[in-house]
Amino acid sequence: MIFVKDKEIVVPGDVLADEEYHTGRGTFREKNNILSSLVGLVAIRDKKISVIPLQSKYIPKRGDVVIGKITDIRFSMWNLDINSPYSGFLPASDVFGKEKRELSRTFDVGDVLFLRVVDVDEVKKVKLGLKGRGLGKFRGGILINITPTKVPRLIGKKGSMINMIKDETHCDVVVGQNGVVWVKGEPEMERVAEKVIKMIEEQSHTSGLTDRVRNMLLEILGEIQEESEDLEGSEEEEENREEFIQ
């Protein structure tokens, strides 16, 4: 028997199900019941029950694509903040091969890169790489941080949610699996995208989210269009007034 619903918020110690179910992430078994070990959302898949933490830092895994910011330059590598308890490093050899070059002329402190996790060793040292389609340095744009576990909800089924944001705001949007999102477009549209992305993060556990996001986009973009038309009307009236005076 199960005592909770899918996507229900639970806290440590809440009883989720009995022995008919299997324990997943964020749960433990006590006697004949399965209990939650953290604050999060229930995820039920067949006979397995898990709890996804509401707030969490990114735990790197080999093959993930991430967005990182360079924090330091060493003799043979760049160190990057990847929104994780563990920092990442990009070896110079991955960029230059056997050539010797000044690292800061290629990437400097503060630069934002789109990378792949190449390896994570036993002490959580995260090796990053730039080999792959679309990987490299971002130019301009803004960064938005969300809880890494909310990334699938932001992307949506077959990219439906993120594509809606791209289409309506005409912004380029890249989502790292570490919960860092890069957005580039007209400054006003960047702010719209940021507002919508933050709303998705806050309400990711609720149903009907896609419709609310669509309505929110239509409402905000409609207001922007009205303001633009009012401004154009005011400028036209001012031009007509000046012509009349002349």
Given for the second form:
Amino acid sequence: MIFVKDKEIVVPGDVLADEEYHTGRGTFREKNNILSSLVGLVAIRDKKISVIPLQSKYIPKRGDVVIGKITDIRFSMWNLDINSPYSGFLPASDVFGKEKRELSRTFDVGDVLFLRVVDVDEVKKVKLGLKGRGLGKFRGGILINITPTKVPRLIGKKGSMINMIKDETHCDVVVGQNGVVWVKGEPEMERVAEKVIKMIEEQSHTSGLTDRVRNMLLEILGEIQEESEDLEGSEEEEENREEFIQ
Amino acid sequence: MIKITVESDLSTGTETSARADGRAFNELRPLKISAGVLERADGSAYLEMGGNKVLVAVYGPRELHIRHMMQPDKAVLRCRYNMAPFSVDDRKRPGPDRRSVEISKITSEALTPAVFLEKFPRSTIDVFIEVLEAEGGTRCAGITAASVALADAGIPMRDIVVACAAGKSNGQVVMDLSEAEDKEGEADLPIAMMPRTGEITLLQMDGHLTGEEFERAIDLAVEGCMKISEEQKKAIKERYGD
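Can I get the form predicted together with its partner chain as well, since the one above is the form predicted alone?
Next comes the full complex, and the chain you just saw is listed first.
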């Protein structure tokens, strides 16, 4: 027996199904029923029932790529804020090898880095690393925070959504799995991208989003074009960074 | 085991009620709840119930810096109940006092059983309850709003905790005491519960009730909780509604 429809909004404590089903993410079993533990949308796949949260915090997982901001420099490591209940650290040895150098010369407090979660230990210490393609320090650009569970929606099927934003705004866009998005391009275009990303976050639980995002982008860009008709319209093509696709 | 009684021995309606605001003995004050009212909090809720106005902000789960508070196997749920200096007729001296420290503690204890704290070890969830206007029953209003804010913050919970008071005023056992009824009345009995299972997470009482009156008061408070619980769920769903 199932008591809810697919994509229905549920609240904590709502009864979803009975014991014939399996518990997925965002659900728990009590006696013979499966209940929701979150505010979110029901997702039914075969006999597995789960709830996709509408709001969440990032819990670090080994192998994820994240965007972090340096908060502190210690003797042999950097501390980073990764938009999560657990802060991360980047060991100096990961960057310099055996060489000894002053840490603040390489990365200073406030720098934004693109990193990989190397390990999360049992005391929830998050070890980060910089080894991998495209990982490193960002120069310039803006940061936008979204709810981590909405990252797949922002990227879209095979990157359709994110590539559309990139193509239309001519911005570099990098998405970390912790819900931090880095955008760099013309200042005006950065603002357009920010607006679109915020809109995707707000409406991620509705369908037909990609088309609406395209319309919104074209509308905003059309307005900008009209305004700057007399100004020079040539925009230089930005080199495309390797972005992360789930 | 808690039994929810429908008005059996007393006929309903205002004609039997001698309450100052003309409510029936089992009638709540007008209630309004909205979720997600604050931009920068992870979760928030605003609640109006009669003359009460309460704003709740939830932050977290977030990093806990105080080492000795850290729990290796679960998160800690910290609550702060605070009354604004302008929330009562005579200006209240700002800052925590004995009453608000107690209410902070019982709020945290009333909410804790519902939250899956074990999912976020070594972290903290912070709940800030600000009473902007007070008119009796602010602790219940605070707990009710706090659990809506927790759900809005996306914190996993077994159920949405709800609180309601009952008591005795003018010799009659009534639901949801107003400030006048609380001050003049014979007894006040606030409870908090998980409406699905009927587990009670808070039960306080002051004043005097006979055993029979006590049971009637509990039944009334539970009935009030059930009504408020529907409003809570509606408020959360409305936030993402069309």
